[in-house]
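Okay, so here's just one chain, in structure tokens, the form predicted alone.
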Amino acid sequence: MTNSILVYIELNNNQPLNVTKEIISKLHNCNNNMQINGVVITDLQSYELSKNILLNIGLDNLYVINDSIFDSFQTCIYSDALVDFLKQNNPDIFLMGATEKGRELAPRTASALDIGLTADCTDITITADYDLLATRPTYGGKMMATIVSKTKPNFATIRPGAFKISNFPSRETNVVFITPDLSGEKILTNILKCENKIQKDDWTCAEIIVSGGLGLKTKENFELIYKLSELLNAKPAASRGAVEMGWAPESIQVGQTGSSVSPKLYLAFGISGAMQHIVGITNSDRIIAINTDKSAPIMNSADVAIVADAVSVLKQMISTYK
């Protein structure tokens, strides 16, 4: 796999996760001429149910590591199969989503291969020499560090929502089936029952997101975020500060320790916009910030910065859209 990039494809309910599509979209935007390959670990039945999508996401080659044992996720077995594949194929760059399973699989794989791992990245660049420049928050989100790995393959996990999904170029995908040697595997656990969770609507990809921060001052005022969101057919969100105050659940937190979002419009009410928050909204098409402090960091990142009381603006917008 000289001069190639390999993407680990994670399936859920026989569908590749959005983060997989986001990574592949980003790679196509980096360079349309690079070879982009994918590897999926699954059983043949699941592959058959997902292949129509897998063959239309812009891959040059799709490697299907298949065995009936892969009908349920087991970190040790998946990792061993992946390590053997990487040893035999040697891609220049290997990328994986920083999902719950990805965060189990990636460090175990990196350790077995004795290679570096740049985790939870929010941006990547591919050089002409097929080196990976991986960018991630550091020092508690106060800085963004770009890291160059000294080992091959350059390995990184990508934060879900870090990139936008774009239209995939038409490529004829060559499918290679691989039956791994599992004769030496020890099954350390027995899966008694599996229940696939139905994926809920991904609010991080909503077209409009209405978000509130500490500048709203009280939980009662934060309730206005929900009211405006409903009127605009938008999704509500919150800064870390608002979540820590108990005004909003952690599930809608935006930022380094929350979710990354990519709406067409991000409305920020009373959010100061520390680096930890900004890294979560960089893929927004348009940001409108309302804050009484014209020097708040978010005002520099906003397309439109309104110096005003966030609560007053919220109430006025709710009155208008009613």
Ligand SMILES: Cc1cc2nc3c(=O)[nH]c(=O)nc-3n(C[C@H](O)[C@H](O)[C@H](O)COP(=O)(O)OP(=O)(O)OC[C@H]3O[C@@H](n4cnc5c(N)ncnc54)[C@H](O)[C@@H]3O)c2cc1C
Contents of the next structure:
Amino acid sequence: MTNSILVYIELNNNQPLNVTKEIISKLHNCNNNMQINGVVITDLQSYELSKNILLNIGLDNLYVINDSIFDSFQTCIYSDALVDFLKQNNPDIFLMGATEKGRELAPRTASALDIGLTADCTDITITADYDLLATRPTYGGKMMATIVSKTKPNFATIRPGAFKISNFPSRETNVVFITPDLSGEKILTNILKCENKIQKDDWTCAEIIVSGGLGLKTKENFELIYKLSELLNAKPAASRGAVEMGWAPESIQVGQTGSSVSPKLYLAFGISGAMQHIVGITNSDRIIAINTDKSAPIMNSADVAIVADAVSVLKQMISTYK
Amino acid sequence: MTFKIVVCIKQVPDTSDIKWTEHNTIQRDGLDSIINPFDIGAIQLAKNVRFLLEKMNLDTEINVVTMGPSQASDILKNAVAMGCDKAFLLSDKKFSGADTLATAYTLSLFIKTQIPDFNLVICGQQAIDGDTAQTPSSLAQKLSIAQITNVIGLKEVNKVYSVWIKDSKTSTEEIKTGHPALIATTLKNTNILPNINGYIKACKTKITVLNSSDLNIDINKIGLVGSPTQVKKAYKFEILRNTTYIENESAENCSEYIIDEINKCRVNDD
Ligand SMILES: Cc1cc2nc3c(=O)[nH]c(=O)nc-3n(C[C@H](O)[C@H](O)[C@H](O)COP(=O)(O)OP(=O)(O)OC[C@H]3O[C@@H](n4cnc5c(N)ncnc54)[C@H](O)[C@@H]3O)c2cc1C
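Starting from the form predicted alone, produce the coordinates for the form predicted together with the ligand.
And the full complex, kicking off with our chain again.
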């Protein structure tokens, strides 16, 4: 039997999510001889529309669990179909994006199989024995923990943005269609009404991110972060400290409980660089920190550490760009 | 017949009161324990259910449960003061060290053995102390019931079904579910101020303490022993880059330096 890794492919608008591609990219860079397989739960129409992409992301096998019922996401039914499939497919490792849907689907699935689940991982390693070492920030602490699981498949969800998308090797992908047995399924929930939200462009993919923290001292000063981002055509972001003060919305928080970002340039104004913040910016190409304290932890995580008053520098930059 | 709700709550450190040590770590000693703010949202939803059912002359019973050491009974008293009726503390050394799977299993057996005729389970979606929102989904599966997560409100409820508002990043949905079902809510910081009657009720209410043998539990599935995931190593996380320091420069010079970097990054683009 070949050893294999299975990746859950989440589609949105007939496209695999970035996190799915990030996971597969990472696996290709892991350099081992395991099969890399994908599983997608979908209706056939969406599959047809997405297959050009799905067949070109370097998978060995693509399992398409299909039924017309899968045109909208319903945790219980998706999970049942996935559980049945996993029992037969038996991968060594199973990975899923820690998206909103992934966070519902993964624990329900793991629980049905009575297997462990390491959620929200920021890094993974695969051992020579085909075991998964999954790394994530420890519960509330300041440490990273590498977690192993006694049960197979070793199952983990991966944070969006944890890995970079690279070029996929070209592989002949074998497609297997699977018709799930839904006979025992009593549909328990029923979507009565659904209003889709206007999808804002994904700020976490921005090339330049201007981020602010408690060192800015006031909400008025934090406004300078917005102003500069606008002038630079960059995206604003915040530390949790700034979010908790109500200076910025939670949706633009960077870090363990916020988003991971991977810009070309990350500008950190008045952010101390707590581990929970740093885990969200490791993939930045270049980091510049502006902080009055030379010994703040963010300084030696940065490429350039500017020891200065963040507010004065922000104001100066804004007046230059105006 | 009484409509039975189970609310699962967790004790967390009060991070709004966090003090930082000089080494920039959280000072954990002396932190107050509070009810996880999302779980207060769960209590609020349970009360909303009661409010609507009482209009139909249906009796409701809100059961609140937590797993933890004996000190956790404080948050249960609080929950009763906020409007819950019966409180249960699952306390046993054997429960400790549980990962999500073991926690969900333990809670599921509590519900199956103590409140088998439950209609709804309501949980906070996640805990603020860094947990990853797995427990509710895992618990729903262990109870073999439907689940709705990311719930921000109740639209309609009767004995047989309820309609909830689910708010996620991509959409807002109204979802109907038959009972029993599990609801996980992202409502938080709903501060329910207990009134004097609440406090009196809290004083009078006896907390039922249960251990592993009371729950008829498979001890190989609980606590550290029953947790498949284990920490292999923990380490301090750092990204160390080859840092260039810029000190004692005017704001103008610093600004110019950064703008230079921005321009370089833009040039690389083309
Ligand atoms: C479970 C958990 C999850 C968490 N998740 C996240 C997360 O996702 N994201 C996150 O960011 N945090 C997170 N945190 C919080 C994190 O531990 C820190 O508390 C937070 O990042 C601190 O924010 P800060 O850097 O803005 O503030 P501080 O740590 O207070 O830092 C302010 C910095 O500003 C500097 N400064 C002061 N004055 C000036 C000035 N005039 N000019 C320039 N600099 C100045 C100071 O030297 C200091 O370094 C989490 C914590 C927990 C417990």
